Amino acid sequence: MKLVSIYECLCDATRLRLLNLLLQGPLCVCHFQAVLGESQVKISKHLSYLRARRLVTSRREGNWMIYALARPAARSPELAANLTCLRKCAQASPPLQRDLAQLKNLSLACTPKGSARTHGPSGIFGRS
């Protein structure tokens, strides 16, 4: 992956927020909607942009579209370095930290049973 393509993906606040959330693991579009407070159309547009540039992958599970970061083996060293930087920088960013806190507290019942992201009383990650 060319460095310019990576930075084109990272130069938008919504895409940064999406990638930061995906660093936690695969998520359904409805999770992004709940955390970001944006429309499904806007979120899908940005996820499509990231998917076309191979930063994220998607799969359909029933009625749900699940997105994940590209597998580590498919990541260029440049992308891996920038995702590591995003994870570190997010720790000092109140808006990105708020997104992560909201994600942790979600209790949406949209992910199919048996998926890596099942919901329970302790939130999306199954932990307090």
Given for the second form:
2 protein chains.
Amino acid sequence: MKLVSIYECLCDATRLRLLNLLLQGPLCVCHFQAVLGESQVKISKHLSYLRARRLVTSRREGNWMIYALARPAARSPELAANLTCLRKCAQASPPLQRDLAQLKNLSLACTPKGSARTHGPSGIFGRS
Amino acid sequence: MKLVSIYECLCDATRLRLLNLLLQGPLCVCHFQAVLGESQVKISKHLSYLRARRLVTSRREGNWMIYALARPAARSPELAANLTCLRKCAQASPPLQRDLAQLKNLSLACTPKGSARTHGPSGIFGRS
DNA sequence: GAACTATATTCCTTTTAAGGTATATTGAAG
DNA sequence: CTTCAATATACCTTAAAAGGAATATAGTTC
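Return one more block: the form predicted together with a further copy of the same chain, after the form predicted on its own shown previously.
Let us now look at the entire complex, which starts with that chain.
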């Protein structure tokens, strides 16, 4: 992947927020929606964008789609370097830190519409 | 400066090439034109873009404008980190390395239109 | 299989960025 | 003061990105 394409992935605020969350580990789309407070389409499209460029992978778990950063072994040196750089920069970014705090406050599984949790993707957290 | 703005500066191929050259030290516009082989307007605009966002500074020397990366002290931690990352990534990029090789082959001062050198900005090289 | 949930995709509109041509500016040289 | 060289800017056109509404898909539940 060309270097400029990596920067193209990083040059949008929504994608930065998504990647920042993914640096913590795999997440399902509903988590992104809850944390970012953006429309479903918008989030889905940016995730597709990142997936098309191999920065993230996705797998289905029931109705949920779980997104994760490309495995380290699948990262080009350029991508690896930039993700490391991003992780570092994110620590100094209040909005990105706020997103992480929000994420921690979420229930550990999808509980859409405030309903009592009955099911949800399992094993999302705890594997970075 | 917001993180996303840094990535916006980096997400264009021409700007990447300009910054890559500037990592070697200050340069005048004619050098960029010679190395990139792009139109004067295009180069000038991208330099303006970078200057407006404080990634580079410019000073006049006679007819020439000398561009340089923002002094280290003027770099935000995010910018510093990303420039370091870019420097590293550039080493693995054949096109960017080719630009550097081209730069080395240039006369040390502006000698436009292949004419014998009579004058030109002095002291461009040798101070990174 | 009908209804529902989560997510993706299509189609369209709006916004933004990029690039070109022509022109302006600035300093140098005569 | 005129001319020239180097660079910047204005103005315009085109291309690309972003975002929304509506719809499609895939899996689940009953």
